[in-house]
Structures are given as C-alpha cells and as structure tokens.
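Listed next as structure tokens is one chain, alone, in the form predicted alone.
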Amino acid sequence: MMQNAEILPATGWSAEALREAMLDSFSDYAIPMQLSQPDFDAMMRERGLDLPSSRVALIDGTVAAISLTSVRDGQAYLISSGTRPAYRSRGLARAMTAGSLAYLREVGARSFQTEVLRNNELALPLYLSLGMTKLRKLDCYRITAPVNMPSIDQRVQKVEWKDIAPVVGQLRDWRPSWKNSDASIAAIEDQFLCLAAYDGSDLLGYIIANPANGAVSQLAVRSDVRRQGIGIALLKALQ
C-alpha cells in the first residue's frame, strides 16, 4: 500500500535525476539498461518525452519511482515506468499511471499505449487492471553478419530519411511501434543510417537503422515487388 508518497508531474526534475531513478529502477530488469546521459537524452527525444504528463513518486525527498510518457497528435505512450527496489510493493506504479491518465484525459488524449515484456508478470496485470487491452505481439530478431560480405546490389543507395519519409507509408502494410515510428526517427534522424532500393526513380524498399547499436527500426518493400530479394539486398547492404 502506498504510504507517505507524493505523486507529482515530472516538470520539476532534471534529466539527470530522471535518468538516475530510471537506471536504479531497472537495475534488476530482464533486459540490462545502462544508459549514459547522452543516450538517455537521445532516447527521450526519440520517444517524445512530455514532462507535464509524466509523473514521479516522491518519498522523503527522494524520487522513488518514475513514469515517463509521450503525447503526439492526441495519442499517448508510456515510455518507461519503474520503481526503485527499496520502494516497491507500495502501489507507486498504479498511482503514477492513474495520475498520468487523469491528466491525459484533461488534455484530450484519445489513446494510451505501451510495450511490456511477455514474461513481466508484474507490469502486465497492472496495465490490464487499468483498462488497457492487448493489441498485438511484437517479436525481436537478431541477424548475424555474414563472414564473407556479398557484393552490394547496385539498386541500393544511402539516402536521407527526410527525403523518403513522405512516401514510406505507401510501402508498409504494418504499423511501426512508437519508438520505431516515423516521428521518433525524425526526432533524432541524424543518428540513423537509411538505405533505399530504387528502380530508376521508383522506390522499391528501404531500411533504417541506428549504427550505434545495430537496431533496425524499419524495413519495408513495396508490395508488388516482394519475394524478389530486395529485403535481403537491403539487409546485406546495411551489414
């Protein structure tokens, strides 16, 4: 049960304080998280941190828990929610999320979403109890670079994200997750590598990834030219 905790908007705390609380909260998380301050700042820019809708739980002057959210075009997203080990089992996550939801309703947000690891047996029941529903399952894949690099398909070239962003939606029949959305990429596009495959001036497919960590944010091929090796050519060129 929550005791002696004050739930406040995150507007009064620095990025350094929020990062420190986040790292401590995720110190025993299933996926290790060791973000430098520049990496944390980039992550928050990418996902669109909105401090007024975000919440911190304050106990005896210490930030005991954080709930960091984003708001874009009437849609809201929970970037990260965590409680420091010493303050768990006090209902802080529920209280913070409830506070954020109340604020988001006031400002007219129409939806609220997040991603949860399938084996996170604490977070998932909490979000379901708050009225959220499962929309889809996301899979992650790891691709090992080949020992002998193949020749690069001449149709593939390096491009600027801003030059293809207006048309990439025409190649997709799937919706990117929040952190891989067009808006998230545009927020830190200088940190991404974007490759595109062309037939003359016709865009056949594209791939965009962060060279710093090797994460692919988007890969799409135009529906009428799929199963012709374009996706593989893009992956090989990226590797």
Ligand SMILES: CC(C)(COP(=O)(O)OP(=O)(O)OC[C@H]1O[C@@H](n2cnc3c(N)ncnc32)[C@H](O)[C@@H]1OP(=O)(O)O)[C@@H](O)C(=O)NCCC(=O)NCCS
Second form
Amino acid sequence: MMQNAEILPATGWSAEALREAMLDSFSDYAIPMQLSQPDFDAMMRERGLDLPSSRVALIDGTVAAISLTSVRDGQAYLISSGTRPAYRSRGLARAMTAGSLAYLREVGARSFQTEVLRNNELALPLYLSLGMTKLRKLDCYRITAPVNMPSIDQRVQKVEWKDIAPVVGQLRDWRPSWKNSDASIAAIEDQFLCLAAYDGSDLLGYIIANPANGAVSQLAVRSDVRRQGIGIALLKALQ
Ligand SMILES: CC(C)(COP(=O)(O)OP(=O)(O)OC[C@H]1O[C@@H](n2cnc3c(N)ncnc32)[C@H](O)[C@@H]1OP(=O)(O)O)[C@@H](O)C(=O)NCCC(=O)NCCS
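Which structure goes with the form predicted together with the ligand, now that we have seen the form predicted alone?
Whole complex next, starting from this chain.
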C-alpha cells in the first residue's frame, strides 16, 4: 500500500515544514490544535525534538506524514505522530515508527514511550501493535473558578527553577510525564513561572506553570506538611 512513499530522517526539514504537516495531520484531532510557529518551536525544545531519530514520509515531494521523537538519557519518546488525512491507512505511520525504532535501538535507547488520548481509536491500535503497553492513566484537570482563599500566603515566593530543581524530586511521590519532566522544564525554563513555599530555608512545596497557556507542569507539597493548605496557597498565588 505504500506506493511512492519514501521514509526519511527528518534532518533535512525545516521547523516550518514539520509544523505545517503536523497541523494538517491533526486537523481532525479530538482537541483542536492551534500551534503558532513559536509555540511549535517551544514545544519541540521543551520535549527535546531529535531530528535524526524522527521520520518524515514523502509522497510526490509532499511531506505526507511525520513522526517526531526525542531521546534523553537512553529513553526515547514519541512527541507526535501524524499522517495527513489524504494519506492515511497506507502504512506510513507504521513504517516511520519502525524506522525510528531501528535507529533508536542502534543509538542505545532502552525504552520508547508516548501519551495518547484514551479514545484515540486510530493511534492506540498502532501503539499496541508495536508492542507498547499501557503503563498508567493520566488525568487532566481544569480550574476555572478562583481558588477560594482570602489572601496570598506570605510563605509563597517567586523563585527560579534552577534554584529548586535539585531538591524537587524529594517532594514528589510520582514521576512526571515526559512533557512535565524536570528535563522538559529545564529545556525552556525561562518560559515558566515558578512559585515556592518556604519555612525559613526549608522548601515546603512548589508549583510550576507556563503563563502563556496556563498549564501547570508540577505541583508538590512535602509529605510531612500535606493537608495544611500549602497546595491551595500555591494555586491561589499562581492565579
Ligand atoms: C494515528 C495516525 C498517525 C495513523 O497514521 P496512518 O499512516 O494512517 O497509520 P498506518 O496506515 O501506518 O496504520 C498503522 C496502524 O494504525 C492503526 N490504524 C490506523 N488507522 C486506523 C483506523 N482507521 N482504524 C483503526 N486503526 C487504525 C492500525 O493499528 C494500523 O495497523 P494495521 O493497518 O496493520 O491494522 C493517523 O491516523 C493520524 O494522523 N491521526 C490524527 C493525529 C493523531 O491522532 N496522532 C496520534 C496522537 S497520539
């Protein structure tokens, strides 16, 4: 079914061409995607786009499909897989992923992960058929109303990510998703707003969010001071 398709490393393509192919591929996606070029560039920097392991599928000179991947510390991640609607069901996504995986094995990657919407009936069968397994379920929460708290907690202050990054792992009891990982934050740390609650010099909790889109990457309160309103205070201060 793959007539005329060439599967190539994404090294020769511009960020503009990759974004354009991605937007068309996600034009019928469950979540409407508006991704300006600066947003695309930031997203790829954050997640660590690696062009040599990424693939494009070319048909008659057109980028028909893309598979964008990242590798960090021997772990690989599928940032985005998309086939333009006109070129679907010809085996492009499968062929691109197979190409990526072969390359990733060669460079020593030990795992391959992604996130997929639970009801994505096009992508989920592909990932499962590649041998991927479901590791955990992620939930998304949205806060629309203001957090109900009369004033800002005096213990909360604005900090730099680099100042708290070495110790935040001690406050967490979960592993952030790739997008929300310490490495992803560090890759575009200037774009984040980071707030921390202190008792003297002891870090009690922190929250980190991207003011451009309101997305909270991490929120954690040290286990021995939970249920004392610190999490709410951080959310209030962020709002
Ligand atoms: C998911 C997507 C990338 C698949 O691209 P594609 O090039 O059409 O996929 P392929 O032809 O290589 O098919 C590979 C496998 O995907 C699954 N698949 C693809 N289309 C499917 C469909 N219409 N129904 C069910 N499974 C489907 C199958 O497992 C298929 O393997 P099979 O043909 O051996 O059964 C494409 O549908 C797409 O771009 N969707 C919108 C963007 C998106 O959801 N991306 C993933 C975000 S996590």
